[in-house]
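First comes one chain, alone, set out as structure tokens in the form predicted alone.
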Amino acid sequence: MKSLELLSEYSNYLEEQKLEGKKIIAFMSHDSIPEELIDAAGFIPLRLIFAGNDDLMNASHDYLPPSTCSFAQSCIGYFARKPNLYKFLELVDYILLSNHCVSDICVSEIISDNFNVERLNLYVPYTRNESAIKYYKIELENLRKELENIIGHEIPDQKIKESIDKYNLFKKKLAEIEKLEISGSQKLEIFQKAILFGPKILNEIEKLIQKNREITSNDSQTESNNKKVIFTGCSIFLGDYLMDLIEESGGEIVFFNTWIGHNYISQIYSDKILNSTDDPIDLFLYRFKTNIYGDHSVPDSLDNEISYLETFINEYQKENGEKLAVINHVIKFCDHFSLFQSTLKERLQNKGIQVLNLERDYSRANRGQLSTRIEAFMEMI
């Protein structure tokens, strides 16, 4: 029900923005897209974070083979079918193609070629060496010029820095949500809404934080018997039933180590870094260089990920007296995550950390089997 309300609210918001003359740029959600640049240019950034179902995946097979990432299939299915609550996809003016993964490229090309959506490009290097940084800067500058050509004037550096400041404050507030004593499903709902609306809901986030702190301080804490877990791998996108299965099986996600969650929230600039340059493009480069925990193909990214998870689990155990297990979520045919799932599980289990590799698509028929696997894992913890 919450998803339906959010989609309805978001649809109304986009319709209002279009009436005001705003244009919408959609893109596959990942951590190398400078949404602040899009915002500074006066566009609405629309991250495609919508889970699918059997019908939507099947609708994509005129464009993609069934052996393609299930999330990619769903994105195509939404543009092909445009179900009632997703009619706002008809308002999309541009699709920003990036090379985060093969599916990112395929989906963006197919949407552009088949659904009357103009394409923009931003290619991202797979390494962090000096040449790669120079290349990424050229790509950012080219994207800036493309946006300027569309709007018919330059985007001032100051306007971009103001947008960076705005998003930075917003992410700092979202980081406080991570620490609230609320359920994993409540946190996920907030994160999903934040990814869609951005800093426009900052006041709403601040009020929610204050309200929950007051409730926590007034109520006596009750001990929960739910099994605490970290959720990593592919994000839980809007409309997915997976969160329900985990909580119904007695699980409680205390930390979302995914793009819709900590990977997005953690990309925060210190005041020192913000004040270190007059060129806002340099700030995007800094974020790219220091994002060592992202799921992009960075050298040593798997080692960094495992080290981070181990440290978080150890610190959580010291503070709360309880050891966390890990659910590693892999959307079927997502090579980005599936290639490393066995290694991640083996190395974490060698450190005494229990891991469930959960590879699946969005098929409704799989719900019972997934529920059984999750329940068995919770009993094992």
Given for the second form:
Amino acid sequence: MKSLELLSEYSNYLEEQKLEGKKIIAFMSHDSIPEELIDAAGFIPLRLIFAGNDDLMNASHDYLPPSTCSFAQSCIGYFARKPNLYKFLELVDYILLSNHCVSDICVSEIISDNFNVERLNLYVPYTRNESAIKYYKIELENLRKELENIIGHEIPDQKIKESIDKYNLFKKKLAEIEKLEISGSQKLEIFQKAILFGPKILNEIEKLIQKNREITSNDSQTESNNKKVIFTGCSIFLGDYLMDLIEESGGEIVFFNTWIGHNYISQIYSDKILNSTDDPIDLFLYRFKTNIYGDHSVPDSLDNEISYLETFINEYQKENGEKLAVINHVIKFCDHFSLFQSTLKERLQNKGIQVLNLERDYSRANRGQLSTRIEAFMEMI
Amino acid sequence: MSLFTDDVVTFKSVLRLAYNFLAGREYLKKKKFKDRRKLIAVALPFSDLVYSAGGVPVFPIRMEKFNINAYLAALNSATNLFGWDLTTKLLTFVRQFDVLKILDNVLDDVIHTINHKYNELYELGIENGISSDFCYGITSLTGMFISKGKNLDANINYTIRCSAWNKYSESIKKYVPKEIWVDIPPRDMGNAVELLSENIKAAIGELEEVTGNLVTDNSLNKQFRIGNQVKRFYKTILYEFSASDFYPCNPATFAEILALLGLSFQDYNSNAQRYLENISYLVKEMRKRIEKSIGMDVKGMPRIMITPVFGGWEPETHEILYRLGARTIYADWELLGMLEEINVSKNSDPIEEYAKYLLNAMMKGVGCDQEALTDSYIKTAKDLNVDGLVFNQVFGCHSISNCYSLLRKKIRKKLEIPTTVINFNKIGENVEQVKTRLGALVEMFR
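Form predicted together with its partner chain structure, per the form predicted alone context:
Every component of the complex follows; first up is the chain already shown.
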């Protein structure tokens, strides 16, 4: 129900923005897209973070084989079907193609070629060595030029810097949400909304944090009997029932180690870094260089993730006396997370951490099976 | 199946290529333990740097023990005693008394043996946790590393547009002592050539550490020259012989030769000079046969390009097409831009030229996007002047298999040749569908 409200609110917001003459750039959500640059150019960045279903996946089969990532299939399905709640996708002016994964390339191309949406490109190198950083700079400058060509004037550095500051402040606030004593589903709703609306909802986030602090200081702490878990792997997208299944099964997600969650929020610049340069492109490069947990890059993404999870779990245990288990969410046919799932599980289990590899697509028929697997895991913890 | 076995047993160069592919294990053992050379794994045709560094590149399936070894051992003994010339003459003679028809299946056995091993290694990949949702190529390659990775000294990876490939490359680091990376920029923009050159230099530095040899401009150019010659011969087979009205052998056998070249081109059977000699001899032999009218008149048989096959395909395909009265062309490396030559002119910088070669393959062949990739299909089909195109849609392939919808549209618009799609998951699993689809396709030529 809440996702319906959110979508309706978002739809109204986009319509208002369009009336004001703003243009919308959609892209499949990931961490190397400089949304601040898009914002500074006066566009609305629209991250495609919408979960799929059978109809949407089926609608993509004219363009892609069914053995494609369910999320990618669904992204095409949204443009092919334009379901009522997603009518706002008709407002999209541009699709920004990137190579986060190869499905990102294919889907963006298909949307552009078949649904009358112009295409922009931003390719991201796979490693993070010196040459890769220099190459990323070329791509960023190219995107900047493409955007400038559309708007007909330069995007001043100062404006990009302001946008970076704005998003930085916003992410710092979101980081506070991570620590609030609210349910996993509440946190997720906030993260999803934040990723859609961006800093526009900063006040709302601040109020929510304040309100929650007041409630927490007035209430006596009650211990929850729910099983506490970290959620990692593929994000939970808007409209997905997975969160409900986890909570109905007695699970409580205390940490979202996913793009919609910590991976996005943690990309914060310190004041020292922000003040270290006048060139905003340097800040994007810094973020790219230090983003060691991004799943796009090779060759150490898995090692970094495992090491991060282990550290987090150990520290949590020290602070709270509880050992967290891990749910590793894998959307079927996802190149990045599917290939590593057995190794991730094996290596974490060797460290005494329990892991549930939850591989699934968006078909309704899966719901019962998923529920059973999650329940069994919660009992096992 | 090699229906014209006479062709095969006297096809010295083909026997050599097949033998060198399958007898890799013994050869590599010798190189590793006796000659103290370093074995470095390659997949896809990326062996040049390894050769330049004095390493021994190996497409890891060649480290396996193949069932055909007993026969090959005999062949090897014979060639050691009599040399290849006498041995092939002897084989021709022996064939008259070959009641067991062992020789009838020489090349057929080679291809089937390789494919049987592929399936075995695919299963090994699955047993070790690779999801069956991944493509056959990646799963079986993982199986190869699980099986024999410990015997390698290093592995060289090149980043390409396929994210599953890049992640697979990361995943195998647990099976090999060292990984060396060449990060290819996704597009040829700005000073991408210079940046890629830096990455190549870094990889060379690591190769030097592994092999203990120094890589020089000379060693690079020497290898590129060998590679260029190999590519020229390969192209001659594709463009001249495959387009001829008279084949030096049965078209099914010809397709098997192309399949064998496709596999062995990845590491040049671990000896580039020997490979060059073999492929050069293959071209000579083919030409001589055609001149002498040894082989088969194939006029009127439509030429069908089947692609992509490098990530796995149903090897019965060319036999089915032959029985339906068509010829099969496998030309993946040409299509992916891997048969382009590397400039070795006097004042050129070999590292920069290699970078240009790689970027060209990425932009035009492998394709930074579907548009470029499908253009490359159209261009190759046009250049090879094929009569039909069969798209091999590999289950779980998210990089190339995804482009069929766009490709079909382009073929209709730009080529107007019959096309169909066949689905592939694992060897032997989908033969009936392949038969039906190919049957319908060939009907269109009647």
